[in-house]
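As structure tokens, one chain now follows by itself in the form predicted alone.
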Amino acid sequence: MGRIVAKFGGSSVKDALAMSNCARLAVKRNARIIVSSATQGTTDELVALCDLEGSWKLAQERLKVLEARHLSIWEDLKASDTCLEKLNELFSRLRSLCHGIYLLNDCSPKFRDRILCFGELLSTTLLVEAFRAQGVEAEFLDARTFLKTSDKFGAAQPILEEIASHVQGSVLVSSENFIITQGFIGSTLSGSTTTLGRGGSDYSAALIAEAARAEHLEIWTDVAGVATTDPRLCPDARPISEISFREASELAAFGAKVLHPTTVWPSIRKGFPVFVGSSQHPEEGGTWIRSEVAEYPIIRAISVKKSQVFLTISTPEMSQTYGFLAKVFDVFRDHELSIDTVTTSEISIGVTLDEVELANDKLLQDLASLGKIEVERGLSLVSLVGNRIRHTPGLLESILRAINGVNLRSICAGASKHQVCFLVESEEAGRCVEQLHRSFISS
């Protein structure tokens, strides 16, 4: 058998009868390269800190509440001395960074970004505790050792072939013990720590797979794998037993909260196949996404991302004129924005984004000096995934018959033979998608 990668979500290593559950759980599954995130919670009250430019007495406040919790996992674990030396200096750098904040009374995204890497260094630190808690050789390893990136801070890029390179010399696949890393954080080829932004663990963990040239990755977290769609919408969605690579992905980057959008990219390149599923219940099984599957239903599942707006760019001058399309998406290029749609007329542009987005002043600015603005907020994008879509004579026709009455603002259909899509007011998403699964799934 080959190596198999297991990471663990925050949820997974929240507490120390989390940390042991998955002690025995990779155990017993034989993955023997372990990634982790920090414990659940924990990177939202780094970010605080960061946040607290000027606050020193609340910042030690926060800190005193981070190091009680980590302690008590450590006490909880019964773990030895030299894991509570690492986790007390461990503290004291993090403390003296903060304080380094104080002073300043500024935190730039490279120095964000050494904040954030201890809620990572910090549940490694016990999760090996664990291991070694049954009977099981663990080794720590850290990840900026390996994991190299570019320096954008805050969202850096993996540089491939030095990860590689890193992964191929080191314990990771020499190693007959467990070894035990972190995701999310990484460091440039001068050595500077950066992280892959948020939710980025699963990221990790697939380079990681990719480069040890694992036989297969497992993701941890606190549901039994991807569903038809959301349960708390619909009380109909039901588990999947496996899907392909192309619709997972295509599922993550439009809402689904289950895998990170970048997750599937290495598996995709390497064919390796990934199982996602719970670490709490691992007994009810998961979902494997694989290059190949058993069957290609036309709707597998339905998405939704909250949280949109649609942002229409309107002028004379895009009529009958060539280049107009190239400017405007040379803005987003320049704040390295992505965007979900993109619907045309004669003389207007809309695109759909992420509500965050728009505190960006200079994005909005920067558009406007190529025609009129028009932000409609409050939108929900749902999405259908599946297969054949493009090529499914009468299929748009039955989803908008299902969805009879619903004030459709856009609709996104045959750029993809896997997705169709479609703006809606929010208060309107669950409707849809209760409608949709029924027509198409449930029925």
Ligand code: ASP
Given for the second form:
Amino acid sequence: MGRIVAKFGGSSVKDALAMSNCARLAVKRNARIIVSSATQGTTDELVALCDLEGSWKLAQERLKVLEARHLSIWEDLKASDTCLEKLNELFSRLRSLCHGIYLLNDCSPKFRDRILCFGELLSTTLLVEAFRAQGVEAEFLDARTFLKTSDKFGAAQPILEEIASHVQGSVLVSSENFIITQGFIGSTLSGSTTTLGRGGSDYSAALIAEAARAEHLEIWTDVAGVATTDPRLCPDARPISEISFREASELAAFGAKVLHPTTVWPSIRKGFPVFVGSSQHPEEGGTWIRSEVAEYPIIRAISVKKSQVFLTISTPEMSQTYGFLAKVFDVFRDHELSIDTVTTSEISIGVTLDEVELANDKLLQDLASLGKIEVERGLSLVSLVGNRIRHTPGLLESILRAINGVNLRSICAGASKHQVCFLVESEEAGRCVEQLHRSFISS
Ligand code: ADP
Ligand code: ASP
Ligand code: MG
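Please show me the structure of the same protein in the form predicted in complex with aspartic acid, now that we have looked at it in the form predicted alone.
Then the entire complex follows, led off by the chain already shown.
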């Protein structure tokens, strides 16, 4: 049997019991390469520590809470003294770095990544002990030794050839033991710590599976697979047993948090399938994401991307001329921002962006030099994902009928055969999903 990579998310390693479940599950499935997130909530805590530039007292209090949470897992696991020494050393380094932020009253993206990596370093130090408690040999491996990336701190890009050669020369492929490594973190060629962006452990696991030529990747989380919509949002959501790479990719890109948007890229390149299941309830089954599946329904699932802004740039100069769109896109390229949807009229262009991206005032200033800017906040992008969408006559009409009464701010259809989406006010998104689910999936 080929190699299996298993990734455990934050809720799957939230405490000693959850960690023991993960270890049991990995042993049962013979998944020898284990990629783990930080324990639930830890990365959020570390982000908050980076933002507490002026208050060392508050930082110390937060560090104590973080420390106590990890020490209680150590205690519940009845883990070794060596593990305790490692945890204490990690905490002492983390404390010094946080003190550095306080002294400098500043935290650069590079420094931030040096702090964020502690979440995964702490969880994996503990997870090794959960495996050993099952009586199996487990080795800790620092992902920064092989997961090589660009120096775009906070959103580093993997360097595929480097990762492949480092992974092939590492214990990930040569050892018979279970290897426990971190998701989310990597390092530049010169050794500076980087992170792949929030939720990036899924991507790390997929990159490792690709480089280790794994037979398949397993993503273990808090839901039994990918569902027809977010089960937290809509009680009618039901599990999907099989979904294609293309559909999963659209679903993730348009808000289904269960997968990081980049998770299936390595699978699309190399063809290996991905399984998604619940680490607490593996018996409930899950979803296989594959290149070819048995059925290709027109509407497979619905996703929601919250906290969107609709930005319009209008100028009469756009009329009867060429090159205006290129100028607008140049601004987004210069700010390294990706746009999800675009709509145009004779004298205006509308794009959607994540609200956080407007934190940068310079973006609006640069766009204002091209025309009149309008910004609408508090919006959500609702997407229907499936197959043959742009070739199905009457589909758009049935969608509009299903959400009759909802104020649509913009519609993006026609570019993809796998997806159609529209922008609505966030308060209306839940109702919209329920109505669409009832019309296209439940019935
Ligand atoms: P992890 O910490 O394991 O990476 P996440 O919180 O990132 O887990 O992702 C799991 C969550 O994704 C679920 O709890 C669920 O609320 C959400 N989710 C959003 N869309 C879907 C969907 N279509 N199917 C399943 N879960 C979804
Ligand atoms: N711990 C990181 C985060 O919370 C990465 C991950 O969990 O995927 O964003
Ligand atoms: Mg996640």
